[in-house]
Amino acid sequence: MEEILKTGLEAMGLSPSPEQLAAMTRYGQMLMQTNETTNLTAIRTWPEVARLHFLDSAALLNVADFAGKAVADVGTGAGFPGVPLRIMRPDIRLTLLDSVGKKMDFVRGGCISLGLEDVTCLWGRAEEMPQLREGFDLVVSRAVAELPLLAELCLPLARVGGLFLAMKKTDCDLEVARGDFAVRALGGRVREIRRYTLPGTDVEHAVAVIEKVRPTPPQYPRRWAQIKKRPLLG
């Protein structure tokens, strides 16, 4: 796994240290071991974990400047993309959120094992945490919901001038177009869609780069049941 990570990260123009490679390998080992008894991820082989979790997460470092930023990972699941980002950029101030307790238990334990005690791990729903509102330079999320719904969970957390990075499949143009009304209503604007291919694969993914241009109106976010029932579609 360590060699796949090293080769893949270097192909992406990143320069991991031996300590960073060891930390990612250790976290991957913990993930694989825990996944034998607790369903954390459907990705179950070493090459897939290395490429589809770690390299995919690290790809965000080529999309935005993370140096010294306050970062929120909404719906982090088993810690992606947040944990690899924190390993590669030790200077970020990272908050991980997920509504599934067993996943946050794993992520919290994994961060402690790696010595990342300064990472904040929160169990709960992003829309039910008003204390986080407009507190982050970067908000990231991967495979949580379609953009019209996801924007309402994530954009309220970004401060004006910050970015929301929504990780998507490469054929996301229609989804992004459908989400444009919600993005604008929540104080954002779609800047671009960045696409990339994961090294060692033919898998192409995309990131919708959304800029926070004004404060989110106070009536948002709504409760999750309301977001699902009446998404902001114009």
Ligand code: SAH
Second form
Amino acid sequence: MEEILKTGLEAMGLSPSPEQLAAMTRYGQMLMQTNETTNLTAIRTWPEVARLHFLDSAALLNVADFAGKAVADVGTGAGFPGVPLRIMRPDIRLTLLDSVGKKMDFVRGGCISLGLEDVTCLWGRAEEMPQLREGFDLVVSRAVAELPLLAELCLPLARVGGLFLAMKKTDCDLEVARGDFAVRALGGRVREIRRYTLPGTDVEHAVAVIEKVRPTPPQYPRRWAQIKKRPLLG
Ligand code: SAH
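Since the structure above is the form predicted alone, I would like to see how the form predicted together with the named molecule looks, so please show that one next.
Let's see the whole complex now, leading with the same chain.
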């Protein structure tokens, strides 16, 4: 796994230290081990964990400047993309949140065992955390919901001038277009869709880069039942 990570990260223009590679490998081992008894991820082989979790997460470092930023990972699951970002960029102030307690238990334990005690781990729903409102330079999220709904979970957390990076499959153009109304209603603007290929694979992924240009109106986010029932679709 370490070799895949090293060559992959280097192919992405990143230069991981031996300590960073060891930390990622260790976190991957904990993930695989815990996954035997608790269902945390559908990705089950070492090369897949290395590429689809770690390299995919680290790809965000080429999409935005993370230096010193306050970063929130909404629906982090087993810690992706947040944990690899924090390992590669120790200067970020990271908040991880997920609505499933057993996932946050794993992530919290994993962070502590890597010595990442400053990472804030929150168990709860993103749309029910008013204390986080407009509190982050960067909000990141992978595989949580379709953009029209996801925007309402994530954009309220970004400060004006910040970015929301929504990690998507490469064929996301229609989804992003469908999300445009919600993005605008929530104070955002779609800047671009960036695409990248995962080193060692022919898998292409995309990131919708969304700027926060205005404060989110106070009526948002709504409760999840409302978001689902009446998504902001124009
Ligand atoms: N980001 C991770 C996990 C994706 S699975 C990865 O890419 O590997 C989606 C995760 O989002 C689940 O763990 C689920 O519990 C969480 N989730 C869904 N809706 C949420 C919400 N409203 N607030 C916080 N977490 C949420």
